[in-house]
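The chain below stands alone and is given as structure tokens, in the form predicted alone.
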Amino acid sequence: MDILIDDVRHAYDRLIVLNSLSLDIPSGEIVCILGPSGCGKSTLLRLIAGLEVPDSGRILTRGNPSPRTLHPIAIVFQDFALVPWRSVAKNVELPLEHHALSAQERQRRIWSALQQVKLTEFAHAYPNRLSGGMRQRTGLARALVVDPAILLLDEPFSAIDVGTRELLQRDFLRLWEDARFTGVCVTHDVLEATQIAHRIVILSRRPARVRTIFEVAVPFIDRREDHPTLVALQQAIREIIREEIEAGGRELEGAS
């Protein structure tokens, strides 16, 4: 499914977070959203998810999801958001509890999602027995169990170690190859963005608008950390974010 973000404005009380923000995300594309801290990246994700409603403008989804889809949009949170007294399988089952499914179909979906993230042998374990990577895999399985057409990720790999993060990034791309969902990932990690995105959207300082969009032309199979095109792209992204941070600092100095 496509996502259309059209002239969106959103504020919390008098603090304008997003202003005149427009973006078109084609079906089946992975987009990473970067920008200065506090610029509204997670707010934008919540608006796309329907967890909040923009003050003005509109966010539309276009296209028909798969017949298997129980909910067109799913979200993976940074802090895992697992229920501690439920096992891995029971956490994955949560999004299914409001759907009229047979017991057989419910179990099929749970085990399919656990197989996709390589967690079947931990199905009956509890979150406090899992590593950070396993907890995040559980969160990912819980999103996949509804067969979403759009998968939103809010800094999903930031709370885990570098080695596990790289494994999860590769697994995420494998999952995308299988399902071809539309992916929107908020991240602070420039390297991560150049490894998993088709396009990288840089937001300006608050109130955020789209500052720049980069196409990542290197095929996934060729994306090494030292690839010259990706290294140059990372440098360009960091420079733009630095410019936005410095400009924001000057504005604060001028207002004081």
Contents of the next structure:
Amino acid sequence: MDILIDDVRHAYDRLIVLNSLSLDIPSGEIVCILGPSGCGKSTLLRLIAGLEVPDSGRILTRGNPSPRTLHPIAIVFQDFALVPWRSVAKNVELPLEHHALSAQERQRRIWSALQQVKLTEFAHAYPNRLSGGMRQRTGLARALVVDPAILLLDEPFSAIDVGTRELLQRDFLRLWEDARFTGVCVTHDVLEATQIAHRIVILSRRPARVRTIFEVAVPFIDRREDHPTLVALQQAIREIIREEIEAGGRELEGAS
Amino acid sequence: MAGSSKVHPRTKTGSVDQRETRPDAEQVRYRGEFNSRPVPHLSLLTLAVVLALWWATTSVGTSAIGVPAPYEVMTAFGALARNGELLKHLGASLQRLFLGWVLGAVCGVGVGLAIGLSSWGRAIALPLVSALFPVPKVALLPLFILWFGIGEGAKVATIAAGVFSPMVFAAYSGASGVDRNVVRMAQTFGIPSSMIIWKVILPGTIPALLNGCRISCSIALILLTAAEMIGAQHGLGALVLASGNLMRTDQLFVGILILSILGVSVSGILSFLERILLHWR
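Let's see the other form, the form predicted in complex with its partner chain, since the form predicted alone is already up.
The next block holds the full complex; its first chain is the one shown before.
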């Protein structure tokens, strides 16, 4: 499914967070959204999830999900958002419980999702016994168990230590290769964006519009950290974000 | 080996470090005085010492009116237990406690969840509950006596009123304290609201509810005693008051002892429930 964001404006009370934001997210691509902190990245994600309604403008999804899809949209959070009194398998089962599935099909989906994220051994462990990386694998399994057409990720790997983060990013790409969902990933990690995105969208300072879009033309298999194209891209992205932050700072000074 | 214990253990491996023998080398001082560590048997010992002191002071020959000797309390306990009075008092108290607590808790949790889950509920009920909260519930007892008569109704209603507010706030804070992102996650997956309440929010309020139970049970015990001191034939409060009027401190102590045991038992039951319900912690 692709996502069409058309001239969206959204405010919290008098604070305008998004203003005339338009963006096309093509089907089956991973798009990373970057921008100065507090610019409205997570708000955009919540709007796509349908958790809030934009003040004006439209957000459309187009295309038909595959017949395996139980629910078109799934989400992964930075703080994992696991249910602490449910085991790993029970957490993964949660989004299945309101669907009319046979017990067999339910178990098949749970185990297949756990296998995909390599957590079958920990199926019966409780979240507080797991490392950050394992908790986020649980979060990913819970998202993938419904075979979503769109996967939203809100800083999915920020709370995970560096070594584990790289492993998870690689595993995430493997999961995408299998499922080919449309991924929308909010992040502040420029390196991460150049590793996992087909396309990088940079938002301006608040009120956020689309400032720049980069296509990352390097195939995933070639994305070493020191790849010259990626390094140049990272520099360009950092430069733009710095500009936005500085411009925001000047506006504040001018106002006071 | 007492002498060698002063020597740094590393001398055994023959690798004395020059840095240790420098004149300005100094052992880091222990500053962790508040670290928690187990002190075995001290609690039991304290209890024994208190009992012994009690016994000692009463055996010197002070008047029995102030403080009865431990064996006098035991004798009074035996007598009350044998003639069935104790069971009558305890039974009456437990019944009031149970009815009042259940009534107050059910209403309180209901209102608290309504406040925590719905903006309407919050707008309607929160000001009322906040106004009721600071009123000492004993002050309502005379009112309840006028409404329900001096019998069981007034006592049960007073306990229920005291239990109500803490349970409202426990349920309210528990429900609104459930991780926002877990709720958002469930909503994103299209899980119906009723199921989110049943499977995510309600189980998430259990820790707060158990805390609320602790508070409301101790309030219930206070109100029970107070209510039973006004116009009750039986009950632990009535026993304590009547014993005081008759200067029967031995019986009075029995009443206090039973109230203490009651409180400790309730607390034990709640700890047990916590272990079972919150095993995932």
